[in-house]
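Heads up, the chain below is alone and in the form predicted alone; it's given as structure tokens.
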Amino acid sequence: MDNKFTFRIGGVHPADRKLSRDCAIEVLPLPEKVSVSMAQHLGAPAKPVVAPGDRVKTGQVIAEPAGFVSAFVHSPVTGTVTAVASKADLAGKMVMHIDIDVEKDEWAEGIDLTPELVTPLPDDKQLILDRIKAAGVVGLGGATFPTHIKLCPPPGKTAEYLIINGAECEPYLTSDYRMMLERPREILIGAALMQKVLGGPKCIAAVEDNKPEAVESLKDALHFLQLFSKDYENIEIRVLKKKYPQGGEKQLIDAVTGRQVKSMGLPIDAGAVVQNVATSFAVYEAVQKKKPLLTNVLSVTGDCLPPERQHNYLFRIGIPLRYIAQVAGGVPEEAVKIVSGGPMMGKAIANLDATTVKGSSSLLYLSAKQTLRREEGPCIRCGKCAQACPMGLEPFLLKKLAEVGDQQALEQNAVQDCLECGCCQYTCPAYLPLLDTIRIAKADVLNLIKSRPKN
């Protein structure tokens, strides 16, 4: 395979540990109760439009956007609303939730639940965009930015590339990989729909070379679709060299187009729009099936689990994480930390009673050996952290500046551009808590930037 494509600056090569890669997607059984967060997306939490005592159907709108950057939320089940109240999310933050007692599944009218593939694309761009918005589709690669906004570049900006992100470069995670194996045609139809909204830019589906089966699956699907319509002629499947964090938007744009996004810039500034493969699938369901985004795929994985207890579940939003753990056989005794996401950028779960959201991607069990903090030593000025940083920053310097609280120097040295990818901490031979220190400093500097009067 041609594996010359990758980003130019930094990066590391953590072991794959894709332990659940051969586990086909299973439908997770519904619990007796669900609790649906209103913070399913980046931006303002959605505003509830139901009250205790209301009966709702699966796919019915239960919350509407509360601002420009916000999204609809739909009921993942059929049942009766029992509460609309604040409760802790997986990080322990208090967020408004809608609690629903689950009854027999009954979907809202107009949603196509048949398995038949719908290949003809609507001609009306606004219709496509409206259906994406109405379905509450958000980016499923991590940021959960509302998709309908991302597909509307600001005046003066044009998308020359639509990049479908199939990198899934984090260790352990396999949900995107399974989607590319099991739903490749739907992913590419979703890509063609977004391509049409954006005015027909070149579309490139990018997959790392450690996933050859996914590459072949997408190529076969593309060949099939091209037999039906010219709508799929300007789509390419491209193989990338394995390197973390290639799934980051800025790194992926560099790898695919050779362009680099400037400091504090957006992908559209480089003429690119990046969408995850799961987002592309959600767009297909929203437009071709009129199905809202209330499901996604989540990996239950980790070295603590034997092969028979590794899973990829098709889950609905609002399901308690504790319930998923129980269905999968319980929390292993060796697990001392449970992470939502990958080991590099994921977040430790502080509350197993929290529930799934649209962007949930894993229950990752980590052992004491994997999470042990080694004793911090003195910086030996080896420069490995700077060599590994995919943004070209100097983490050793940023840590020093953070420790003395020099926010002006931190901003001048672009701490605000930190991806929080963990490459610096991963490579540090002195085991310095570089990421932990820099993350806090970055938040402070961003707050400072936001507080300044706009010209």
Given for the second form:
Amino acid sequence: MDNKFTFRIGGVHPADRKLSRDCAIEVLPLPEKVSVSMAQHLGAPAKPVVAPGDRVKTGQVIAEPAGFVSAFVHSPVTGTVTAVASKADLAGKMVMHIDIDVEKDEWAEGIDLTPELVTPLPDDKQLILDRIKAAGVVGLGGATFPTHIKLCPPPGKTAEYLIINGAECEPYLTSDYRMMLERPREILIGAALMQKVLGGPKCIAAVEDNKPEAVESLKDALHFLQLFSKDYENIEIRVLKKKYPQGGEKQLIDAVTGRQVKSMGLPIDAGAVVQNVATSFAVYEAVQKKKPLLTNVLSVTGDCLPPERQHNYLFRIGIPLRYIAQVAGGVPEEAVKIVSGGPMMGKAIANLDATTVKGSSSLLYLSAKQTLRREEGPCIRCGKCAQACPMGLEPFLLKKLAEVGDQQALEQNAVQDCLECGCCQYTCPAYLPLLDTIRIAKADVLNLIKSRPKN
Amino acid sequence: MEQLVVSPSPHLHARANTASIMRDVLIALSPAVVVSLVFYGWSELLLLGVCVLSCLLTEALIEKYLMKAPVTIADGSAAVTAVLLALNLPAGCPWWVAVIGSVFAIGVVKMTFGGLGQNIFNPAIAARVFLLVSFPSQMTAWARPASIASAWSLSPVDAVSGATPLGVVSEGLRAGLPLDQIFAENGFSYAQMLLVNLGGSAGELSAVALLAGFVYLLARKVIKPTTTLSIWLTILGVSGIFYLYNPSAYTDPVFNLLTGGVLLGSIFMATDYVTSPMSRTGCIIFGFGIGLQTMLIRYFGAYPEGMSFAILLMNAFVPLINRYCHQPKYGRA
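The form predicted together with the partner chain, contrasted with the form predicted alone above:
Below, the chain from earlier opens the complete complex, with every other chain and molecule after it.
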């Protein structure tokens, strides 16, 4: 048990706090109105193809990709489009939304809504890719990068590893865990589909050792699927030693393959493609059920919630966060901050009227004691930030360089490699806002790098 | 409308902070403090009290009246300096020496550079060296009580004058005696050095007490063992080579490890965050430098020990070491 895999550089061990782990996934009832964001993915926001007054069915395309890196968006409900306009997202940023009055839930034709498991994989790789693209599947591990692009390595690069990311290393979050318990077969079929598209790399589903039930669940599902078909021979379930940020692509690749992605490179440069378990499930639904991505699982959790008020919901996109909070029993008194995503990398919600997107993973209530920042002290040069940095950077140095604006030195000291995982700031005994400063410096340096002429 | 706090991630913090780390260091020092109090009695209690009071007072007064800044003595760093300085003084050394040392440590070595985190030299080590060169007789008068009872007796009792093992050896060698004779005449034994070794600084009293503190610091993840082990291995290595070359002129490795403040210095002073390197490689180089210089001073220098000089000198190299030693970065091998 000692030589379990994990990434080699840095990392921290925040307490698990997976309070909603035993809450089975419940279907969230539909609200009266939904508002669907056009920016649910990394890249160009999708272009609306419906206008106010149009009637739409559940699963019907309402927006098209507006560029190479972009994705389809589908209507999460059946009803009438009332507005196509800019609205504030959860951080207050103005984004185009399509508002729909919900009438009923009638799905567009050709979508298989039966619960039967479809195990035979299509032979045609292009068909699989087309269905993934048409379903608007994006990476659900956080970055929401369009999946079909990630599954087409650039010429000259081949995937040797497909890593299914079940690390879920952020404290509190349990949506991936519940999916691994409740839909393990679908997840593995999705993995096999992606494996097929990529030309049959070794597929490893990686789960941290704080989720033994998920490991068992995936192993059982794998044995079951292997009885049916040879398509599942080259899939392995790998247990990783718990450490944050193991779910980061670069850390996971290091943990699973022992390879490192070179600076500013992509995982495929190290021969790896990483996909989240929820993405894998979405791929299954897209290909085997022709069902577009308009649902995902989200945890309503936090220390301020008693056990009976912890939830994991199967939600549709476009649902107001305020509505979810109400369904789950209201915002608890002690909550001073509500986070969408994990407590280490998630975004603090400024606007509860914002709506769910494909990548939503939580409504996390944090108490003042837990989350309010303490008064900064002087740096005591303990080096804990550097020991914690999973990229091997020196946050104390980067902060100083950022404060004097030395972009050349910032670049030399690899500020552009920063993951923004927050380990440095989490661990700093002087409560220094290391990442706040570094994040800004990183953006500046990245702009500088991008502005250079390419040879 | 609800009031929500919005700030960038991360939204959590590990529990350890500057004050809790300093508290851990004080806890780690407590076995050594207790042992020194038991054996040196009132005189040690006086030194400890004087050091703590004058260190805290110096920091508070400077912050309040010179820097016109918030007083930060609650962070515990001045208290750590005070206890370390007290443990670095010979038991029974005059109280005014302790006051001067404290004012120098905090006022000159720490605050003139800007306070916590800014100083180049470890305040307690710098103060010890300052006192050693300023008041050589007071700083090398290794008085020791005749017994525990006399240490705690209210009526003044004549203290027995003693010398540190290193001092005895150094003197003996100068007199032309072979080492085994010096050891035999003075009854030196490793067991005694490990448990209770009277004579020397208060903090050098018991190796076991210091090692207990080391284990605590490691368990609480306050320090990494790199610097300390690097010092130990260098001292063992260097003295090992000389000892093998001529065992009657050069003291043996274990003796060198257990005497002259090596344990106190390597566990508590060389690992000071502010004045030691950031990277692992840096810590190895730093420890090597300290170990090497300590042994060179002991074998060839004018002072019988040398740990404090070695740490002080290596403190000056830390910025340079930090400049050239970095930890490995991901994806840039």
